[in-house]
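Form predicted on its own, single chain, as structure tokens, below.
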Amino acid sequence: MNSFTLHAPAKINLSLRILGKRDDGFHELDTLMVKLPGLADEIQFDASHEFSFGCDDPSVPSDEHNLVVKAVRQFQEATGLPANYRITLRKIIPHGAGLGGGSSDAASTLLGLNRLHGSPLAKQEIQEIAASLGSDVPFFLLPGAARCTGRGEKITAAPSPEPFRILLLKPAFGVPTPDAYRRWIQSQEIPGIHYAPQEFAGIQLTNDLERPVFEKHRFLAELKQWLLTRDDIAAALLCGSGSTIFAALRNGSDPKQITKAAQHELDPGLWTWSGLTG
């Protein structure tokens, strides 16, 4: 096999609870995540005489700081095998959006390399490498929804909710995940902003990172509240650590009309995407 392409899907957290600070510096989490199969990066593997990596988004690092490159290095170390492929990443998922793009790219890279080399690594070995790369990476190794605990690396398959249509809205800025967690314990709620769990499709939608993220990035709080005032929106929530807000749409809602209104009333530069959850 000289060339093939994998799709690395985005995710949203339907719930994200922070249970406390751990001794290792991470936070103890309980989160329910689902994938967005219609929103995915593309990772192409082409046989080559040596490893190289490129990305079509110049804002994404293409050196050893990139999770794809880190995944390649970990695979080489674990197997002793060369990764003689040119890996090309086409970014569709925005960077710094809370949608798990980098983690999904890393997981797909591990799966792709393992496939290309005839599966030298067992599933458990791949999961251990994934967990060392980042808390969200193991989630993307498995299909369907999952409840993730520990620092996020302990994955338990969960019943996938019935697919529902969502609208994602993201301003130009991103939110560094470490900063959101670092500010969590001392952050305060903004008066008038809705933080309480929202019932939708039999799920309690909630995100404990809204408090620190909204306190620092008040536009995101304004964006969520604006969505919740609309009759065509059933619920709205911060995606992971942000800076994306997702809106669950009521039947018959027109995402194009909502997008047009949001760009007109709030921010003409908003990035948006609409589709079904997985």
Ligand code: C5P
Second form
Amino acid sequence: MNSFTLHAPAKINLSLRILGKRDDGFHELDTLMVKLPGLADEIQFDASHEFSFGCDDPSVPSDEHNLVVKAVRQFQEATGLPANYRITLRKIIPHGAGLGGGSSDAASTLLGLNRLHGSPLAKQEIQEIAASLGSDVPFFLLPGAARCTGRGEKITAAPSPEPFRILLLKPAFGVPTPDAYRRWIQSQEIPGIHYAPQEFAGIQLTNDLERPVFEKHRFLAELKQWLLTRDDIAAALLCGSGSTIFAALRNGSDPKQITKAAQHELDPGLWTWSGLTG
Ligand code: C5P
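Following the display of the form predicted on its own, present the structure of the form predicted in complex with this ligand.
All chains and molecules follow, beginning with the one already shown.
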């Protein structure tokens, strides 16, 4: 092998319910997640005499703090094997966005290294390493949609909803996940903002992290409300802990037109992406 590239997809939570705070500081979750196959980071493996890592996005750490590097270290420790590859990460998924980019990168790295070495780790071992790297990482080991419980690491495959077109909108700021969870218990709803579950394609779209995140970042509440006033949008919801909002588009609606209007009326710096759920 000289070089190969893996695609690490983003996710959105169609529902995220917080059942309570646990003694270990995490929160007990019940969440339904789907992947976005069209929005993916690229991880390139090149054979080398030693391990090295690079990332094209200077705002992402390229040292031991990066989840790709953490995944490599865990793989080396579990197998005793060297990871003699130059790994290059091309960031396509924005970070601090609630789209699971870092977790997906970690999962792909584990799967990639295991494949390159002839599968020294069993599925269960990979699953355990993934869970130790982050609550969302195990979800990305498997294809398709899943219901995730525990702190998010217990995965049950779920029937994938019929793919539907979404538009993602994200302001320049990100939301640190620990901050969103920490605020959850004391947070209040903002009057006039829609938090109730939205029926869409047989799913109740809902996200309990909207309450703490909207309270701190009012712009995101405004963005959701703005989307919900439009006839071409069926539903809108915060992605994970934010700062992305996704809109489920009605048939025939034009994401470019919605993007243009949002950038004109709300924030010219909005990042957007449109595509199908997986
Ligand atoms: O597991 P992960 O590293 O992605 O979690 C980041 C942070 O989010 C945790 O340190 C914790 O503060 C918070 N979290 C939580 N409950 C969860 C998942 C994450 O409180 N189920």
